[in-house]
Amino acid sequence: MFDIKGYIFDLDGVIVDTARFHFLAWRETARELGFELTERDNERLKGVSRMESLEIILRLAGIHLDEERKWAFTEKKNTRYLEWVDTLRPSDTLPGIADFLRSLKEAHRPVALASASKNARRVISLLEIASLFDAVIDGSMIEKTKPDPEIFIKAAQALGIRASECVVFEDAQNGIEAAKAAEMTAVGVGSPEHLGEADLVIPDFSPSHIYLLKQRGIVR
């Protein structure tokens, strides 16, 4: 049985699918470099910072850029990404997650968002769910990205709860590793094939899977 007092959520792939926006923006940026980014390549970019994502693309393409050009390309990518983000509406939240967040709020459970994206606050504002979070830790507030546990440790601190009493909801292996490194309970959202180290894996936040969380003592 888990002793959970705080709830921490990743953003992309858990609350909203902006991963497709990242992919589209990175693909256009990669094409400027003469490299065709595939969806398989894109899996390596999940949960890491903008600059680290570019570094991965450059390694895949066998390209070297100076620091000035790297920053220019990351800014281009972000501009493209934000153009897609600005199309988001509340109906774009993934099935069941908004209701789950509201139920935690109504039960007075401390809830944090922990996302490597520096645009996290903008996204949850567009989705009209910002008020459901007691704390937001985004990419501008950390020095190390997942699988380093820094972001989750800071989220727990912001909630005033011990890390061991928090559960993290994540869709990426890097995030699961970060949660475990922080000694938190890790719930994978997606396929067990890619999230095998999680304490529990659910495909989504449908009522039947929320019931499973309750059965396991993760939600009370």
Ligand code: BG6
Second form
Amino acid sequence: MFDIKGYIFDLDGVIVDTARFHFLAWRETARELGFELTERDNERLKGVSRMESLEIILRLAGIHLDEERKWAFTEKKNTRYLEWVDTLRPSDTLPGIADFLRSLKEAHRPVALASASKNARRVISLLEIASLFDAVIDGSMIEKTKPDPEIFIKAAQALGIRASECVVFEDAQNGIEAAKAAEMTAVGVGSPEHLGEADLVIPDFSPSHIYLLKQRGIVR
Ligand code: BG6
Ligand code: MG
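Let's compare: the form predicted on its own is above, so bring in the form predicted in complex with the named molecule.
What follows is the whole complex; the chain from before opens it.
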């Protein structure tokens, strides 16, 4: 039985489909290097930092770049990514998530955002959901990215809740691993194919899946 007091959400791919924008921006950037990034390879980029993502792509492509060119490629990718991000509207949140966040707020449950993205604050502000979080830990506040548990430990500390009493919602295998390493309950959002290590996997936050969370004792 879970004794959940704190709720921690990943952003990209859990609250909004920006995971798609990251993929499209990286695919275009990788093409400039003569490499075709597949959706399967892209799974490895989820939850890791911008620079680590480039390094994974370079390893897959067998390409070496000096630090200056690496920096230039990450800047290019981010410019492309932000062109999509800046089109975001409040109606772009994924099914059921905005209502779920509002219900947690109304019930006075502590809620944190834990995203490896340095653009996380910009995204939640465009979606007009920033006020629904009691704490935000973003990519500028961490040393190590997922699967290291640092980001979730920091989120739990910011909420003042013990790690073992937190649940993490994640769409990335790296994120599920990080939540488990932090000794938290992990709910995968997406397909069980990539999220096998999670305590429970739901496709989205529509009412029937929230019901499942309640039945499993993850949400009261
Ligand atoms: C994570 C994404 O949330 O943020 C990763 O899952 C991304 O794919 C990382 O690389 C860093 O994002 P940003 O916006 O700082 O480039
Ligand atoms: Mg994600």
